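Listed next as structure tokens is one chain, alone, in the form predicted on its own.
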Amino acid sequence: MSIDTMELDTAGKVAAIPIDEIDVARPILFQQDTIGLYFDRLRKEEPVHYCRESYVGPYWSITKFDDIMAVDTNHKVFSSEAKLGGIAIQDMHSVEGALELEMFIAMDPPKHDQQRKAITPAVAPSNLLLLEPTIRERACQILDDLPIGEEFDWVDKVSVELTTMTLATLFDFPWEERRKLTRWSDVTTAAPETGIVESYEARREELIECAMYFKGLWEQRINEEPKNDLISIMAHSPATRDMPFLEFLGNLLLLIVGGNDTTRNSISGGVLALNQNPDEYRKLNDDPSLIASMVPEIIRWQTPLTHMRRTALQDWEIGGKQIKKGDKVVMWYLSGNRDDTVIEQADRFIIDRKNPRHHLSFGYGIHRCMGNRLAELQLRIIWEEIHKRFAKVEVTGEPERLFSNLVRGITKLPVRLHAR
């Protein structure tokens, strides 16, 4: 099936498509930001939906909050194993010439639990307390260097820079080469259609380059005293120090993407959401204490990773539909986060929600995002420091979005700053 570009969809066009022909896997729907029309219809008419034909093969879409929770918390029936297809709608090893990576997010217990447990201390609350002054200092440096009254790209100057600085700190990565982390994150989730890589072979070569770079850092750290950075933790932990090469690379890329995409796209998405909802921006300016509830609302609203996928290990019923053993089951977090039967006024961006953390963006169950508090910390700090300096971050043009059905990315966002 083609994943080529198409005309912009409208509610009328979407309503006219026979329900069994709806295919929400097409990346163009996310790039054009029309995917919400499709999810609205599926939630209302067929919340557990089977797509027979698509460029990623047949798959089930789970679109409502409670059904997504039921799948996400049932790892005994719904597997994340890479050899069964992994965690994304496109099978992990389906592309010819792709590296057969392994990573703990694409493992089932007990191996998943052992590796995750080994790495968790890097983002534990005690370590985040130590990181906070560093993140704040770097956020201040980024914001103080921005021009007032001139148009610039918020994604490049702020979102990418802050998350890259934080990642470099977590890895204790050579500072002057930190933008390599951004590039490797982009390449990890890129297909040739995105324009980020020319071919899957080029992607493979860049990921091997990434692996060799980190192998050098690993060899340094394994011969030093253990420290709190992620490479040192993996090099010294019994659960991770003897990983095969492709498992080592897979886990590195998981940590790079996990540490980059969620926060980076939420920083950009928050600026866009506030501009699209000026009453909420006024609320924030009047009461900066609302940053605490605004941060999780931004993460819900943006939903930086649109979905996670599982493979059924046995026949199972969800929402009155019979899932067969071996079926691909896609939990659309972006749709669940707009389910107004669970989240009041789910289709509105409201920075003072009563229960703002009740969202699906970090997943649930054994695979819940281990860096969720770090993502919230970075967003809280950047907004606290923005509020001190600027009356408004004004969006001056249309955002450019990533051609991807996995990462809900904003690639460019033109803005102009207004001083306080």
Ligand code: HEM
Given for the second form:
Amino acid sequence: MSIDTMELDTAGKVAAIPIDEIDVARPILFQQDTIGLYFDRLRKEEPVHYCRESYVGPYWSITKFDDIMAVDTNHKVFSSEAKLGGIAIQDMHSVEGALELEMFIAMDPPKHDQQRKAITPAVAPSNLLLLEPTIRERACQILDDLPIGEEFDWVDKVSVELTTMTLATLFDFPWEERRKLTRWSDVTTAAPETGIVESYEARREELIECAMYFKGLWEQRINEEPKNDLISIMAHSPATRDMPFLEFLGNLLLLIVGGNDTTRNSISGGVLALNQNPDEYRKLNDDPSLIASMVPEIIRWQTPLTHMRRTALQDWEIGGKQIKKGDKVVMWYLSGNRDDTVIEQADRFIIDRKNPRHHLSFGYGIHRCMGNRLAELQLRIIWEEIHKRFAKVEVTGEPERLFSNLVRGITKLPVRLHAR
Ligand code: HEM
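With the form predicted on its own done, generate the form predicted together with the named molecule in the same format.
Complete assembly follows, chain above in first position.
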């Protein structure tokens, strides 16, 4: 059964659900990729929607582009604070608390602003320029080792490997041990229900191991000449070198987690989107300069993080609905990115859009993704190198998707390569 048929199969069912009973937090809807039907209905009928009962408790859904922007840019009313619940629809778990780690993505000003400023030099364009040749060299290695004409899983062999490799390059992490980074990223975001860790206790232990490992790297870099990897940059830069270690670690983990699943799923999502839209694949093969506009289009299309959540600090009206102080407010970026009142033909994947960066995947306002240039850089390099080698990355079977309402993930993608 194709993905399209699966969506059509549930369209009638979605239309028949009383609007008050719609609950878009159910991870199965994302795993089956039928969530778009629910968002289409909410945008049309009740763009600011209240769900009274769900496994994550009551919450508001904001589903239109402009309303999402209004919430995301109003941090004085809509808080990201971890202690109020944080940034995901499911309240933050306390493992980071147990390690006393702090992540500025789940903080409000002034602390957020100070920490963000301290990290900024590490992802500045000048540093990315320095890293680009190494990222490219390693991307080439991976692509050159792939089998031609044989079926294999793109996610494991390419998306995970490339993202892990890029992270290892960015941190100058011991090369042979680089899969530790993938593991720690998965563990940081994992709940026991996902099967990634057995219990919160097991997760805590792994994160302590991660902390100790990075402590070793940090101490080593402080005592060496400054280099252009992110750890060395942070250890030596006047803006970051005096951070207490746990603050440094929390921010490092944020960079690892922030850059891992998101980029990984954009790499897989791009291959899938091109296969589902053969005319677009043809356009790309005819004119590889379109990679520049295709990269942001892939990021819009995939929307690797489906939402960010806020907590209302005061009563506030939005879209004619009265939000109360303390309410959980969820900005569904995935829905806003399909809002055709703002994005022309939003439900189509078009690699030569006029204004491809006008999307919500990186958020807006004071928390707008700091790694957006780095994410685009990686995708650009990968697609340039894929294009040089392969006439087509053909998807040969159904993709498998992650059971998650936050990370829009592709866990398996069988493909076959056609040499150029
Ligand atoms: C924040 C998405 C890649 C680091 C965010 C936010 C989103 C996001 C939605 C929150 C925005 C908001 O609340 O308004 C993405 C996507 C990526 C990506 C879709 C890839 C396609 C990266 C990379 C890094 C990174 C590669 C760095 C290695 C961060 C950091 C923040 C952040 C540090 C917190 C910013 C703050 O709170 O001020 N990202 N991200 N991200 N991202 Fe990314």
